[in-house]
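Next up: a single chain in structure tokens, the form predicted alone.
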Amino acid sequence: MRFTQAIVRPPAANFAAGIASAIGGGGADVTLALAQHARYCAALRTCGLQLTRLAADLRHPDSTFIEDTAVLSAGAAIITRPGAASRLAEAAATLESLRGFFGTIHEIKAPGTLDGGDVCEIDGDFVIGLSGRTNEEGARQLAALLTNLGHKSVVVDIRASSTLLHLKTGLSYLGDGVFVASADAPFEDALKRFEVIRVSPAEAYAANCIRVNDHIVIAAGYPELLAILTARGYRVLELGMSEFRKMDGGLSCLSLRF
């Protein structure tokens, strides 16, 4: 599927006050984060996308991670219900921005929680991750909605992993039956039909990359994965992601692409 649109939201001035785990460490430089976000947006345009830019939101320091607020399929948008209490209201702005693009919009309801970062699309089918942010009821609701829309889905429990905040922290789909996954990610059963490029523990962060039309966008500073993808003939764009990594975010987190 070729993407034509993306919705993005720049980091707010209080971005560094967002949620950060011990893995990310926190302490983001907001000025550098804004510069990195601008280069991210430029890369999406290079890949052929038109951007809808939402205003930065001081009420929600994590709101630049807009992926968590919706799951998009060919026929409908599904507004999520983020698992962190401080992020519950973020989805309202996403809902309004999607009305102009999707005629059908569904919403995850309480007591379900669901972060979009826990959902990976595979050529029209979906993998849903149970995590600290996505609970069983949220996964059940999403699976039911996807079934009604004609999509298959499988649920993977990642709650025992100390290195995965979200499913897509350690998993990316490149298309054509190929995944990138972190070395210790528990995805064997869900991915047994596919080819999996495993990144080394030292390059675990690079497992969160994105296929955008004819390009693969990866975080800069991971030469092993860069070499693998380049050798396979992929057109690779590298982007600095240091400040988003500090706040547990990755490349997929920063946009909704459709």
Second form
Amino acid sequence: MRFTQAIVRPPAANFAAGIASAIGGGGADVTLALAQHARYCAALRTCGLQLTRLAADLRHPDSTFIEDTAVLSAGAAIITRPGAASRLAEAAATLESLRGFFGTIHEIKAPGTLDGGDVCEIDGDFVIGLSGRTNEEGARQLAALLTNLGHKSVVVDIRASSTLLHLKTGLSYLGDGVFVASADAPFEDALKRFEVIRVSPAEAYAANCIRVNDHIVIAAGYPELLAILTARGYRVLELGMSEFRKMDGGLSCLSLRF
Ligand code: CIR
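Structure of the form predicted in complex with citrulline, given the form predicted alone:
Below, the chain from earlier opens the complete complex, with every other chain and molecule after it.
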């Protein structure tokens, strides 16, 4: 799928006050995060995308992770209902920004909760993760909306995993039937028909990467995955992600691409 647009939201000055689990550890440096975010935006432009930049939001320190606020598919947008109470109101700004691009916008409704980071598109089909953020009702509502829009979906339960905040923490679709997945990720059944590049436990964070048109964007500092992708002929861009990693976020979380 070729993308032309992305919506991004820079980290606010209180970015380090966002939610951070033992996985990321917290303690982000906002000045460095802003520099990394600027390079992320430049990389998306290199991949051919036009960017819509929302204003940083001090009320929501996690709002730079804008992927969690919507699920986008060809012609349709679904506004989520983020599963962390402190993030519930983030989706309102995303809704406004999407109005100019999507004629019909659906919404996940209470008591459903769903984070976009739990949704992985595979050429028009979807994998939906049940996680600490996405509950069964949220997954059910999304699956029903997707069915009405003509998309198939499958639900995968990752709630027993201690290393995955979201489905896409450990899973990325590169297109052409190829996934990148972390070694311990419980996705075998959903991925049976596909080729899976397993990243080693030492490089688990690198499993969150993004295919953007002719490039794969990966986090810098993961030489094994870089070597595998380069040997396969992918054009790879590497980006410093240290500060987003500390707050449990990855490359996919920082934009909505369509
Ligand atoms: C959170 O806990 O919600 C943020 N600190 C990190 C969200 C990362 N988003 C994602 O993986 N899609």
